[in-house]
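One chain comes next, on its own, written as structure tokens: the form predicted on its own.
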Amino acid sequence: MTDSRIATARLGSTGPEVGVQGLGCMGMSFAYGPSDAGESRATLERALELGVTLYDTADAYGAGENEKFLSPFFKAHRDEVVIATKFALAIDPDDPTKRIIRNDTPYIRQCIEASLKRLDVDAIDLYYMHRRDVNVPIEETVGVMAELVREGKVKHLGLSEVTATELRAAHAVHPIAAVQSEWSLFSRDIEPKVIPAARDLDVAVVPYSPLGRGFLTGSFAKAEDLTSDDFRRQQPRFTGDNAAANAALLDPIRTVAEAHGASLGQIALAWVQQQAALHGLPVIPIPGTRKPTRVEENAAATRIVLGEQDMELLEPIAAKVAGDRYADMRFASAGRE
């Protein structure tokens, strides 16, 4: 592994220049079982050394604990990092174990102030609507977000898990720098409509879970391999017959990995990175990790070039995946296209 920094790309026509790979920080304090704070902090520092400058969090990750955890790192490197956080997932008043989606004005106002306080910054570089509340016109939601830009609390706007129609409507209200959605060898739903819309509008795409929530690395084969507090145990793709069927889909990735002397995860990431050239728009995946060695491995994937035969071998995988991305598909754009 060399210490050469990764290349850069711009987040849309109006956004900042960032490394072509970002870092998903959710798992450092939420969702993926026990974590080591010291190792996570070392991961943040190592990522920055390698040119990773886009750091992704949300107010929903650990009920704000993830933002608090990241705050010291952001303050120490404020001029070097691009902070992305999100609003929209609220606790269900009728069941504290569940989430609901809120995009209303009072809630957005409440969320921005809370995130600014937890992060201890004057402004958030990239503020996402985490999920779409279909009961609130998206023009209204983005209108409030635009007010936050004018007030200096937010620098750039992003949307997560929106449809092409929603993206276009939002962009007409205020320029959108980035649209974040799941995109990987296992999840290619956004390619027919969202990707063309993003390209037309000069919006960057930020794929989350580009490693299929770790499944594409071969690090686990079924939900039972995970700790009891790992939220992936509830995801349809990793349980029962689905898990067995999907594990078999890793074979082509292994073949390509062997040919390149790379790991499965590196091939999965290289495929996502290569979509930028294939679709003609900036693509900044945000693989999550809590280990410095893993962030080194992930960054090295930006320099792997997959050939035509490699891409042909990997092409059929997504169509064969068994199971939905979420147990509750309200948290995805599927069905709203």
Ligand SMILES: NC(=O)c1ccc[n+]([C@@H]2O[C@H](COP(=O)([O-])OP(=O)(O)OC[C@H]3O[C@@H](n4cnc5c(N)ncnc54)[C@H](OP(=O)(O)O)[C@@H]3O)[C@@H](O)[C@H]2O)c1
Second form
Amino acid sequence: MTDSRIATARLGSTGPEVGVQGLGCMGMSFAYGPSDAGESRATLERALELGVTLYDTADAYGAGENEKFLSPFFKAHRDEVVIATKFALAIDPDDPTKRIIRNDTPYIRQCIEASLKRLDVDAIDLYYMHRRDVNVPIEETVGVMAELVREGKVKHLGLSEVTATELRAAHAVHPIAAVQSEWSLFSRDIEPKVIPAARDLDVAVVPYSPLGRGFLTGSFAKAEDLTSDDFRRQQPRFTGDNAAANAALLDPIRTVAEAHGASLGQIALAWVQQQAALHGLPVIPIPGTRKPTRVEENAAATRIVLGEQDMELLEPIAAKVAGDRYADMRFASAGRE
Ligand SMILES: NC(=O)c1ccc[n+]([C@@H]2O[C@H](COP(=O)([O-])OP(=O)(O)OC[C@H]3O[C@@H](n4cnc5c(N)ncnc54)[C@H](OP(=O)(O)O)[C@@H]3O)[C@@H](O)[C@H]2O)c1
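Follow the form predicted on its own with the form predicted together with this ligand, if you could.
Starting with the chain above, the whole complex follows.
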């Protein structure tokens, strides 16, 4: 282990030790415009060299394409990587451009087999319920997920975008290693309830979109500059008057970045990382990037420690953000809490 490797944290009381920052792989196949496969592969390799071991994908990212793309990398480094994938976002049979949420047993059974096949591995290290289908009791869903653990198809269980009540109910059925939710300087709705529940239950928190889907890096100018297939073109925080209002919120981040000789994105990541000490639980953000130099920059942020004054400057930002997290808020847990 060299000095350049990042620190580690435990993925909940039952989970493995992983690099304290993971890598979000979604953008390599989906959501943020065209990708260069060679550059994405180089990003994966560079991340591993830096001690990033938790790799995040989902069956829904590019309708299975992301899992297939990652498979050769995972196979080449099977003992060094922790593979996280997810089920629950199905294609709407009435409109293939839309997604529906499914947590029923036959669907989960179908999804696990398809993910194992695409990834070409015997077992998935961390299997998440991507979204909660309110028509299925969470105990039933986690019951099926627990069967997958007993069958050796899955090693640890995770839940994404769940409420504190749902997390507690699920954990009573089978230990949950990680809860994955959006958490960043722009999105702090999990702090009042989900975070205390995770701490009580010894569940790790895996913040997704810790860079506010790129907004917090300061590299986003206007939605019209994004490619037509970029999902942010439809996202409330990136469009219309909201985009300009939110850009103005980056000023305090800029001030802190200058004081630390860091980039805006690094301050955003350092802030998320610092929540671990503040709340007393493991926090393993999964910033997404497809560029080796950016993975270096992001990993280096794990070494930045923000002072009290920095935290005070950054504190008011989230309350001023214009626009919801999603255009369709069925995909956020906040409304169910
Ligand atoms: N559970 C869920 O429902 C859910 C939802 C969304 C995402 N996720 C997971 O979370 C991961 C991360 O979230 P995210 O990708 O949505 O958002 P994010 O990590 O907040 O931001 C990703 C965006 O920031 C850019 N970026 C990354 N590092 C940068 C840097 N150092 N400087 C400038 N720009 C930088 C990326 O561009 P490049 O790629 O071009 O570098 C990309 O456009 C995803 O990959 C996915 O695995 C989960």
